[in-house]
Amino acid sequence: MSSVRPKRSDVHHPEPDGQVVPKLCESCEARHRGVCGALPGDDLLRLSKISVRKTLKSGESVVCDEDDVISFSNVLNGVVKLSKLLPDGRQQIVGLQFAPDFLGRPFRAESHLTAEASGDVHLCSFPRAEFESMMRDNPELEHRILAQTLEQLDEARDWMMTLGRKTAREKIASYLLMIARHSAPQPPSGQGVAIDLPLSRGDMADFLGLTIETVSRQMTALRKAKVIEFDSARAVRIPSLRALERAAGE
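Form predicted on its own: give me this chain's structure on its own.
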């Protein structure tokens, strides 16, 4: 008598390749565009069994500078602020991470920066040791991590130019353009983009090397020039990305 293996309730069997995909991962952005896209179904299932979904409120830390790193995460939704703290208490925001970015630095036991939620953030976290083991076993996963790291390096170099050479207005426009490109990677042709600003005016000033007064003044100037529109203090509408690109000096 032949027996029929019962279908597992925690996985989905897509056609035609028959790869098992955990239900948790079916609609996950990190699986399709992030590092988990490099994992075959079995490894994805292995990772999903040790993964934990987390929701952080604004200001909550993912990891702090000099903390032991015990887990990595995929950013599923929201923005994570990366910062360094000087001995006298001054903070410098050194980067932002968006969905579906990988949050963590493999093969390093101690964090070298603070990662903090800027607004509500949803993460999928998994143990560092297990993920590093999967990287050793899966060259495609290691390649995906390297590609994302190099992309972030390119963005950091571009941002150095923004901070070092652009005017205050160009800096503000460049920041808005970065948020818009991450919020809508492929905006409808000819249509505007609506974004929620993840940073306060104070954090924007810190990130851009400006004063709060300069940030507010230049935001107002961009509004008067009809480059941006405000729906609220944090909700901004960009009627034309071309106009914002010109304002950013691109």
Given for the second form:
There are 2 protein chains.
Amino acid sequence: MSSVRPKRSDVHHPEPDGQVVPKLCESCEARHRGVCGALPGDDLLRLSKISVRKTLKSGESVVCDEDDVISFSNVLNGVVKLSKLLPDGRQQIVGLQFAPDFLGRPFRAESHLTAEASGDVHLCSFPRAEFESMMRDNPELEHRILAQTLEQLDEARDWMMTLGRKTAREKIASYLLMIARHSAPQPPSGQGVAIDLPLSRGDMADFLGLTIETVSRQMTALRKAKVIEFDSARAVRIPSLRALERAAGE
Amino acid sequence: MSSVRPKRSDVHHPEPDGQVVPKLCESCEARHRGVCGALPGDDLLRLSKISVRKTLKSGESVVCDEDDVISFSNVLNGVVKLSKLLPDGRQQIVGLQFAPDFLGRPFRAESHLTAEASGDVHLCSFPRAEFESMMRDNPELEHRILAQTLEQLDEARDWMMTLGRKTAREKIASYLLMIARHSAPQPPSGQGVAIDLPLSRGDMADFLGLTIETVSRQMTALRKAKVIEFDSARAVRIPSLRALERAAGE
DNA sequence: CGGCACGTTGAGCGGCGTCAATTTATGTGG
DNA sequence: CCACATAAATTGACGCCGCTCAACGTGCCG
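Having seen the form predicted on its own, please provide the structure of the form predicted together with another copy of the chain.
Below: every chain and molecule of the assembly, starting with the one above.
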């Protein structure tokens, strides 16, 4: 299920201030906003020597259900779906990971979770054991992992409200709102916010606890209500975030 | 909303090995299984001096939505509901905390969450600032917080599957199963597992994304299907956990 | 062009919500 | 102890939102 193309990286060079920063990490978002920002130069070097870049094509999975997790990753770009499966095939997407999120479940097997690329994804991947050992040595690293985990817990609980108490229409609006908030801020064009939808209708359904047909119908309904406009099936514009928030029940 | 009766505690005495263990902490579950287990004697003493026991009556809240969180707590016994509210009044319970769970959201305001006692609850409560400072000094303490946060994230994601993809019947069964797994293990009596239900039908509805009436009907349906037996409305017996798991769709 | 995945739309049904009545627990004062 | 009040839980009748099944449209690639 997961065919990836690793590329070993041990190139590095000194920074102006004498600190050694691996070349691979130089322009990496995760080094600034992600967990790697916690690492001093020498630890970063140690980690970069054992880390590999991976490219996943759409649909390829990082960790399969029940697999032992042998590696952690940072998401460099793209979107990773975290999903669960019931024995009879019903599926629920329980989270989306964007750059520069950390991917992995420290101290435990991945709790029956599947991580799959939605669209092409670039990862920076490293061995589990080595990273956990660095976490023990480096409290600041563990602190960052904790901070991210707490944020993900907040997001998961927000989504529980959406799944349990919102109507189909409100669920769709909530999803669009979430994507808009994760999108890069745009120059105020007066034409509203344009966003690309990383998930197919089917994945949106699995994320929102709906069927494909209901997702499609409610997208149409929001368009007819002029809350959104379609550039294509996978790209919409939002004339008024306020109106979308109202549609999301917030 | 929250009227509590604090009782200052600074009594303590030396342990046989010379280590000082505050008297208050001596028989405390949280010291062994909870986060306090991470603390050496002197830190435990420091924390115990600023901690207070609180008793909440059913329905009293620990942290109100939008309040600044001024304290963290350990749950000593009882059950605490974590819930969210939509502007129009719809409610969703996003988690249950049992002893010896840690209660609080480090590094941030409580993300619009309400924590409320379901039945009488005993807490051990301490000032936020002091505890966060101890977290900085003591990586092992932060490590335990991380471990618990990761578990809660797993649980939240499990529940997302339940909320998004299961039928009313399966949701009820999943809830009963979760309570059974949190209950103290019982001597094999041959009469099945007896469990007390900490939530009212209304709270079960808010936890499962259902209405009171549907909860009641599906409880009756499970009884008629002989998956559960009623000792009272708040206490059931489970003849076969396997059968209950099947009813939960697992 | 055909083949295929993805998305949209329609018709009809059923699970769960709504509204309402009744029964059962829980407490409170005489 | 009973009488009464109040809340919690159950049960029934009915309607609607979202699911099912099916047909059709659309874009992409060989």
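Model, not experiment: these values are computed from the prediction. Numbering follows the first chain given and starts at 1. Heads up, when I say rigid core I mean the largest set of C-alphas that superpose within 1.5 Å between the two forms.
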{"query": "Core-superposed C-alpha of Ala225 shifting 2 Å or more between these two forms", "finding": "yes"}
